[in-house]
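Just one chain follows, in the form predicted on its own, and it is written as structure tokens.
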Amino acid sequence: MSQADALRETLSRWNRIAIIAAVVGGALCGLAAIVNLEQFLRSYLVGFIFWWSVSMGCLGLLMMYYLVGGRWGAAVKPLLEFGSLLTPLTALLFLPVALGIDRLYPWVQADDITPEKALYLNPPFFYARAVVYFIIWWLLAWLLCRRTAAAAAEFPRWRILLSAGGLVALFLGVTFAAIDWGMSLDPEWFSTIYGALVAMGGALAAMALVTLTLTALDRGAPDTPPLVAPLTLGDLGSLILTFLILWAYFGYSQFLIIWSGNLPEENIWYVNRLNGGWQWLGLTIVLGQFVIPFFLLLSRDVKQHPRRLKFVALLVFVMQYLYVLWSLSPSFHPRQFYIHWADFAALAAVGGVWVSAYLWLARRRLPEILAANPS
């Protein structure tokens, strides 16, 4: 068996388990729905927001490849437009935060609300802003991966300006897009590097997913080459490290600003998830997403083996879903840890669609992920 059919039968095998997985966890989230609406609201917000942070990962990294180059951007590249690509399914997939925004924000029924604050948080102005997200995210996916004759050059120059303005305004975007839905779940809390972090979360997320697949794929083909390279592994390493230190940079930058203020509207976000048993889950997350994962990727012997590096990359994947669920769970269930089963439904509904939709297009452009890294 050739390589490319190895690699091919591997992607199959795993949209399978992607398609029972989002079959499974709709079938229960269904079933939550009709349980408990609310709750089923609150997890599926969770799922919906880490892996649409994914996506928004994938599309600032590809654009940071057309603006800065390098080998492991040309590795990576199809697995980020991918990534990318998927703009349009979360769209759809907002479709359910958006029609219970009566259930998840307190801001809309909220009679206490001050007039400032009403002008932004009211729900025609939240269904416009999110429609302009979400045009903006795809017209800079379409435009950056589509096919044309002029684009036949690695970087042409329309590429690498549109990039340029593009992360500026995907930076904007995910900015206010956080705001809108994690922010304001708590509508008198505020941090100005709230944005900035759920963004780079979503850098770290993106990185550690193509590294990821491809550290797995270099497994599915049994007696061939490796299919990426020591130094090309290294390089995806590195940025892993390089955005995991910005990362717990900006989180302890916000922790550190609001501990030094110490203002009750500013510290009861943290109060409420340093208490009641949230304090053992934080500590998991710094531990499983930064101190474990720094000292690791500090060894290049890590960083350029494949088995290795695929196991950090899955512990900096995970951790980033359970920070996205600290960060947001609190909300709902302030000083009282609290995990429900339908958290867990909604994680695999949700990313059991966007997997497969991710691993389908791995599947159907699998000779460009060989053309990029070449045996």
Given for the second form:
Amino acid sequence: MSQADALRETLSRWNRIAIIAAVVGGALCGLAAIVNLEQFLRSYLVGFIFWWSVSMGCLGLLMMYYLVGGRWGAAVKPLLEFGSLLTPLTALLFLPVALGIDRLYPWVQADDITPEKALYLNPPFFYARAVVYFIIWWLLAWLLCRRTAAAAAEFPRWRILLSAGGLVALFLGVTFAAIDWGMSLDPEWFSTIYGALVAMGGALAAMALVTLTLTALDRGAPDTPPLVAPLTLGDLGSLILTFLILWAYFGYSQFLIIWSGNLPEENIWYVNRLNGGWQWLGLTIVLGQFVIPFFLLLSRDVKQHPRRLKFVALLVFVMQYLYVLWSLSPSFHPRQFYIHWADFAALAAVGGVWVSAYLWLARRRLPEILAANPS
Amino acid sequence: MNTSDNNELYGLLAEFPGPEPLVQATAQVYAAGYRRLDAYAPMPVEGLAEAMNFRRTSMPLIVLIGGIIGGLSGYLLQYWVAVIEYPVNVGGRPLHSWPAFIPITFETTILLGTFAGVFGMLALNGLPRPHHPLFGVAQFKRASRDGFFLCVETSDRKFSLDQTRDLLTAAGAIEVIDVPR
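Requested next: the structure of the form predicted together with its partner chain (the form predicted on its own having been shown above).
Below: every chain and molecule of the assembly, starting with the one above.
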């Protein structure tokens, strides 16, 4: 009957799908862990890093909204809060990675790396750092999303100040976490922009996810007004375009600098990813995560149209997952394209858990989404 | 249609008592079939652009074409220099080393896109133009203080001095002024 009831119904239906994905994916992950524990951990790491980066992106965008304000943020603020509030959940989802580091990371066998690197890359320090990261992120998310009387004003001064410092802390934390969890798969290799690239990929995926949520909800009966005003949709599309360009700029900088230097210890990362079939995945990402969405998002006809924008946001979100896969998996299978069914199982398991919690929050706090989008 | 009048006149300028009457009158004049009209107000008036059915300009297309020309010419310039006219072996890389060409291509895309934007905007606005006929009307000064004006230009296909004047008066104009060319 009313718009709220219809939306609640839609959210419930999606939530059922997400729970099924979590259960089926989880069962398959369990099977994979029995059959091939090493492969399960590798697939799980890819799924975990992707969904963790989405949470971090939500938290970062929320703080950015507190700092700069704007129509876009008012429309998606509740959704960004839901994504940020899942930080403790990502800490739980981190456990399989934490328990499996001896099978994931070559540096656990200390003789594989120099003594200087072993000062940083050793299991006790790795665990201690992970604990510190999650405490900082959880504190930020809790302080920013907590409902208090003092937070009744839309922009309490302390939250603005917290966001200013918090963005720095988040960026540093994500950089270190990206080095620990992703870059250290190749302990000999290093890139100074790696963390920024992961952080920006997270912001891009989060922006795409909240836009996708709003535009997918926006398909009521033809006589009901649109959920999101066209100008707001245009702003969301423009922000996806902005993050897309920034992400592509970071990614290309890393490639160009390593390509120009052409030193064996640096270029091995790209050699492993541009041979044996991986190059076709790389080309797909260049097209699907830059060229196609870039030209589509130049047009206002696409950005201000719910169904078209939904398609672009979905494309960007899926492509960001493929990028995470392309940036991590070749470390295990260099110069030889390799996809295991556990990759899909892990994506479904971690994603199902994450999305069902996100949708559960969205359904419970639907009035906030509607209040943020008066139409 | 009186052609001699139309040659001496730029258009008819009607003054309205406030923003709402201006929007209403604009919508009426537009509904009557007039297209070459423009409204002037001291502040942004909500609904005015919609009342005129303000269409999008061709600016985005001009900027896109400028950007594409910039990108292509930047890339081709580097190709011509590095491959055809002055080939130098740099660290054994192929002469056509496209990754190194991308930053300059990006810069020239932005450069020509911006030039197209600025000069295209000036051209579409009819600039440079030292004097506009509307400034020949003494009352028009008030368009930047407290005056709300609608101008119907003689170049409109439907323009007729008497009928247009009657229409503007009927739409609630306080005063309808001839704008000399």
